Structures are given as C-alpha cells and as structure tokens.
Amino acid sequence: MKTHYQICSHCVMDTTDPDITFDEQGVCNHCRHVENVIRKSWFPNPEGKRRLDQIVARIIEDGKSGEYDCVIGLSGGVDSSYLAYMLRTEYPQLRILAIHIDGGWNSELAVHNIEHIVKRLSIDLHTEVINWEEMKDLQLAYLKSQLANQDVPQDHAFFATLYKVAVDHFGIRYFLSGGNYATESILPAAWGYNAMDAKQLLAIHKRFGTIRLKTYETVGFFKRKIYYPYIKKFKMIRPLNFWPYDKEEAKRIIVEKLDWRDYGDKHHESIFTKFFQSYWLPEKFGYDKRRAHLSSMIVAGQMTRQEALNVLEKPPYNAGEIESEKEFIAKKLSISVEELNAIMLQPNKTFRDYPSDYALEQRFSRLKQYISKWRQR
C-alpha cells in the first residue's frame, strides 16, 4: 500500500489500491481507463439495443438445432435476476436455461429470489449442488492460504460447472452473463486474483486441504482458453452492456414484477461472500470493495461522488451482527470462532506465493494481441 494517502477527485478509489495512479487533475487511472477504453464497447443507448437485437438473432439461429439457445447464471442477485427479466420480456422467443450452483452458502433470500424468478418467467432451471464436505475443505484451505480472494472456490465451481452442463451436456454455445460495466467497470486487479486458475486452486488445496476432491469440478488452462472458445465455439456475452442498465431502477422492476427481495450490498446473496467482502477484505487487507462498486456507479452516472462518500462513512459491516456472522461461518466450517480469528491474524499472502498459471496467461494474452494486430494489417 502507498504511504501517501490520496483519493481520486472524480470517483472514490484511493491508495488502498497499491497500483492506483493519478494524473495532474487528481483523476485515477481507473476513471481514465473507463473513459478511454471501456466506453468504446459500452452502449447504454439505442445503438446498444440495435446491436443486442442482432446478437440475439444470431444466438437463436445458431441454437435452432438444440434444446436451448443460451444459458444464464442465476444467483438471486440483482444483476442476474434483472438480466433474466429483461431477456424474457424483450426476447420471449429466446430459449433460456438458467444454471444455479449451490455451494452451500445460499442465503434464504437468494433461494426465495431464484424460486420466484424461474416460476414467474417460466425459465428452466438446472441446479448443481457442490459436495459440501469437499467445498468446506477447499474453503478452509483458502482461508489458511491467507489470500485476498476467498470467493475462488465458489467462483471456480460455477464456471467449471457451467462449461460441463452448458457445453458438454446441452451443446449450448452462448452464456449470457449479468456482468456489466454500469456496476463493475472498476475493480483493482491488485485486490484479488483470477478465480479460474485451476493450477493455483489445486496447489492451495494440496497444501492446506485434508480430503480428496473427488467430485469438485475444475477447468484447466487449455480447456478454458482453447477447447471451449475455439473448438466448441462457446462465447460469453454481457447483454447489460448493450442496455441502459440502472441498478436502482432494475431493483424497482424486479421487486414489482418478480417479488424479488433485497439482500443488502452487491454479491451479499451468498452468506460467505458477504463475510468475505464486508469483513475479511477490509479488516485483513484494507480493501473495501464498496469503493470499486460505488466508483463504477459514479462513472456510469448513477450516483454522485458525494453520495458515494456518504455511503463510505458507514463501516462495511454491521458491528452488532458481525460476531454472530463469524460464529455461523466458523460453525459451518467445523472450526471454532477462536480458530477463525487466529487464521485472520496470520500474515497476508499474494497469489505469487503459490504455483499458478499467471505466466502462461500473460504469454497467451500477448500472443492474442499479436495475432489481432497482425490480422488488422
């Protein structure tokens, strides 16, 4: 972390991001990246609707021989819930399969939301339940690894299962993701590491785990970078980047139309993710992910900087509830609260402290850039 504290003059990102830089106006590199790079592929306007119409037409054409045209992920959160509603109402001819991964941390609100969404929108749902003993062992291994990104076991399981079910089982070629620039255009790379790095996941489990992962699905570098995108032609599309997506308006709509219930901050539909984002990250690493989410909404024009600063005046977690939440987390992981506290007091690590595919990812990225430039000549 930088010794000199500074906060961006446009958003609320600050020097808790060790890689942040500021220009002469005090504007951070994240804001400049959004304006100079991301805006070129972000169309929250009529042009976006025109492009999305063309994309959906192609998806339907490519999927006509299968049971479904596309797959969506459904967590019960606002982004995926609104995406399901928008697709069903704007493109009723689209045959959608929703996939939900139950990693053992679903809140009651998330379960309620998922049940109401698929019922009211008449969307088929495939739920995959991860073996809890294996997930628990892997989650504990990650806590002991002292890494910042503790959502890797859940995130990796989702995408590995997505590939298995969507591509290998149903032959679906398109994944429509609820990811979007309106709420996620800013996220410091230094605050986490690639959840899809199976080499690192397995290395951490080998070092800190206690049982074999017999059923937990992983997806390695070759399958993720070569097999699925180039051989199976599987594509991920983010429709909300072609849509005037406003988070508060989306909430109002899905509450009214789907009986959706709010669970609080972004990604808090998972009990563990709530603990990890609101307590583990800020208390252990000094990273408050609300800064990234709020900054994304500022550059999207959905919030003023002062409104974001007002939010940040409150602590990221409820001090009156955190002890009971820690007790729940510890009990579910079959450890004591004292053991959980002791784990949190150990020195922090980075992904560079464990084997990974990082160097391979970097070489592959450079190769793709070279090929892209060569094709443009």
Given for the second form:
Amino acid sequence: MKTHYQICSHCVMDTTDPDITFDEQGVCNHCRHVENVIRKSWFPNPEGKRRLDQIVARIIEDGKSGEYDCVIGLSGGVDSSYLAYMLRTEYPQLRILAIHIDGGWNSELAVHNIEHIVKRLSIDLHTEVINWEEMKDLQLAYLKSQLANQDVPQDHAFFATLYKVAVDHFGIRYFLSGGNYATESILPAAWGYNAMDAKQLLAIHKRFGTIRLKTYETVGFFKRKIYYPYIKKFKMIRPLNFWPYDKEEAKRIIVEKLDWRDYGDKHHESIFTKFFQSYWLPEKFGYDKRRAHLSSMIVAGQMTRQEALNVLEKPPYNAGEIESEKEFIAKKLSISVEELNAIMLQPNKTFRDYPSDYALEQRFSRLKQYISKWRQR
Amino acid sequence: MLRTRVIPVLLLHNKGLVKTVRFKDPKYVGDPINAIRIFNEKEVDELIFLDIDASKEHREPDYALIESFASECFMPVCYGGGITNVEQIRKVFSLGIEKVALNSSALRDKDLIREASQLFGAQSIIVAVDVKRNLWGRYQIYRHADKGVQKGDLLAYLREVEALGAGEVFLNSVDMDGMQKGYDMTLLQTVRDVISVPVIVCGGAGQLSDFKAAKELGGASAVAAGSFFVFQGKHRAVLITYPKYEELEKLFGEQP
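And the form predicted together with the partner chain, for comparison with the form predicted on its own?
Below is the whole assembly, all chains and molecules, this chain first.
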C-alpha cells in the first residue's frame, strides 16, 4: 500500500493507481511504458499511412471471397465514428460491415450518431440486441460482486457477438478497432479486470444471478485464444494507431460531415457506462477514468498537463443530475434507489476474489513468448 | 403538433419489444423503457403499445408492465391487449394511459365498445382490426389470438363499430406487416369510403413517402408503423429512428 500521495511529473496519473511506480525524475511507469514500448508500434505520421495502405491492401486481398472485407464496431462514440469516416474516405474500396451491440442502455445520441454514420457513409449495419431480462440479471450480479469493472457484461457481449457474426456468419478475417494510443495508451490494469474472461463472468452470474442466461453469448478461453486467432485467423487491427489521430480534430470533422452529436465525456454513449465511469468507479474505488484518458492525451501531445489538471478540478459527475440518473439506473434494473445505494456501500472486491482464467492466461502468454523466442533462434 | 400523427407501434412479447413479419417470427428489438427514453428525446407524437400475448393467453393486461412504461412516456400512449371489460380500461387509464385499443374483445362483445365509449369518451376508445386477404384477394378480419378468420364482412363490421362509438379505427394489414413495401392502399381507400371516424393505418410503411401517400391518397388521419422506426438497412439492424419534425412538416405540406 502506498502511504503518501504522489502524482506523475509528466502526466496526471497518481497513486490512485495502486500499482503505480515513479522514477527519480518523478515520471510514472505508464509514461515510460509509452515511450519505451508503445512508441515502437505507434505511427501517427506518414510512415503510418504507408503501413496502413499495405495493411488495407492485404485485407482487401484476403477478403475477396466474402461479402465483406472487414468488420468495425459502432457505439456512436468519437473513436468508432471517426474510424468509420476515415476508412470510408481513405479506402472507399474497403467493404465494411458495422456491428452495434444494444445492451439496453443506448442514449438517443448514440442511436442518432450511428444512424447518420451508416446512412451517410453507406455502411451496412448489423445490430445485436441483448435480451434485456438476461442482461439485467447479469448486470445486477456484477453490481453485487463489488468488482470495479462493471462494463464487463456489455463488453463481453460485444466481442462474443463480433466473433459469432463476423467470423462464424460472414467469414470475415479482420476486425478494425477504434481503439487507439492517442486517447487510450494509459490505463492501469488495477482499475478494471479483463472483460473477456468468460470463466469469471459465468462464476459471478452463478453466484449472484437469478435466471438462466439462455441467449447471452460468451466466448471461452480456447475459442478466444486459439480457435478464432489461429484456426479462423481472425485479426484485430487498430488503424488509428497508423494515423495522426487527434480527438478534437476528429470531432470537428464528424460533426461537420456526419451530423454527429457530442455527448460529453469519453464512453458516455451508454447511460450505464456513464454511471459506472463517472460515479461507481470514483465514488467506490477512487478511480477516475478521466485521469487515464487525460494522461493518454498528454503523452500524445494533444493536451497540456495544466489543461488536464484543470479538467480534473471538476468532479467526475454532475451533482445536480446524479440522483435522477441513479433513479433511472435503478428503475431499469428493477431495484429501488435504496437497494442501489446499499450495493454501493458494500466492501469492494477484486477479480482475485472470484474464479478466473487469469493464471491460465498468464501461462498461455508465457508459452507464446517462449515459442516466438524459439522461432527467432 | 402535426395534424397528421406519425405513430410508432411497439409490440410487447415476454416483457420485451418485438417486431413481426406478417404476424410471425417475432424479432427481439429491446427493452421498452430504453426505447421510450429514446422516443421521448426524438419528440414522438404518440405511441401505441400492443401486448400480442395477452389475448392469446386469455389474460388481463400486465398492469405492472404498463405502469413501468406509462410513467416514462412524455407523449400520449395507446395501449391494447387483453382488455375485456370497462373495469380493466379504467385501471389502464389510471396508470397514465390516454387511449385503449380493443381488438379481440371488440369482435366478441359489441357492448363493450358502446359502454367504454359512453363512459370514457369516444376519443379514448380505438377499435383495432387486423385484416388479411384470403386466396381470392378478399379482405377478411383476422383473429391473431387464435389465428382464425372472423365470419362476416369487414366493411359492415367497421360501420357497426363506428355506430357503437369507436373514436378511431386502427386498420392493420396482416399481409403487409413487416414487409416495408408500402401500405395496402386499396384496403385503406375502401375503408375510408365507408366510415367517417379517423383511421390510423398500419402495416407496410417502408419510407417517408408511404406516410404521405396514406394521408393524401388514402385519407388516413394518422399513420403508424413498426419496422420503419426500429430497423435499419438490409440486415434489418435494430436502431430506433424517428423523422425530424421539420421533415414531417415538409412531407405533409403542413408548413406553419
């Protein structure tokens, strides 16, 4: 346990990340990791464009026999919206299928944005609507589990659907993700455990859930780590890491070209994600995701440290709105606000308190490292 | 508000919302509460909720469910499904619903229409009728609860319900349901010629021009649709949509 408070001298990460370390200049491990590791695969420059051209050419070549070359996710947020726009304008020959997951929390802004993107860019859309009675049961189970990462039910469903629809149904080989270093290079591991761990998800549902998950899709370790990547050769690519992606500039473009509407903070396109990131995490765990996001923007040169500190002066949620938001969350989950408040007051847990594939995942990644070293010899 | 109302019809099935094609293959489109929240923000004129299980299962309306969504709606709401007597109508109204639609029970119990209309006012009583063509193209009244065909002439029935005090007729085409190829204009015009109460047309809307045609050529006083407001593109991706107010004004030539 850290006993004193410290904040990085370069970004705004601080000791609210329990695993943070600082060097003698007071620079945190996250900044160092970006400089020493991430920079090697991040090309926000003409070199990136050259590489991306090659990647896209390969994607088109590999996609010849199918209806689509690649799949993208659409949440209505900035990253995925801009990615759709960038791919359409830079690579008009790329045949794109967009997938959207409706976990029951879409805001009007999210559906407005998605509608305008697919219509104006002529992109085919597939939506998967998760059965709400099951989703509700799973989300309540997660809240009761007292884990930090409450977006697992939504995120896991996205990937399970991505595999099912893109690979199994359409035979698509490439997922082009809006994920990017420019806004997400820094995210402490302690702030949220891997949403892909089906073993943990099912264990939590078994313990706290009340109905059977009949239609909710999960993707287990073998399928996710071996079947899809090696047998089906399904790859994820992050084109925005090969692009001078600037969030404010991207917003300006999509507002102008796609009638895109801003919804405020990152990932607030889902009403639940907004609640979870701006209230559950900071109130219960002391984690303010804006801190990681702002730090990422600082190291990407899109913001000054002082600007970030100014943003953090403001509380993560709007005190005037939070009560009505909680009322809506509780109503959607069929519990009372008192019950929701009672859940908030229970002691926090970590992923280690429940069964998981963590150890298996660690062994698997060591095995992969070993094989790649052996191959290089 | 527009003179021609444009109304999303939401079908309730197992507590969720679904959309059918020709009254079959219900596809899950989500949770009512979130759909309402989005329709609220899109400033929808009116919503129609139809519980497609209630009459089939011979049960009353699910009041708890109705209450949970009625309290969320900013717009007037019509509810239909499982209503068999005026006490139930009273209860539904007490939960914040403005209108009820009578379908199966109207076919069985003509007095219910008269009684309800007298008690609550004609403007709050809608008679819904599902129409299906037979092999020879003749329009017949379809009973969704037992998948049967009602004996008797459609037009005679509609004249009768009008005389009994129905404030509006919700005219739904089974053959066009979910097809998004346009309303059955012949059906609409035929009905329009024999009754004078307002007709809400439903079944088949696929584009904005279908609404315009229903109003101008078909004489519909309101246009309703399901798929149009919940599906997008060739994969029928679920995505709630509603035209902008100005778009509808322009469409119907209702410039202020």
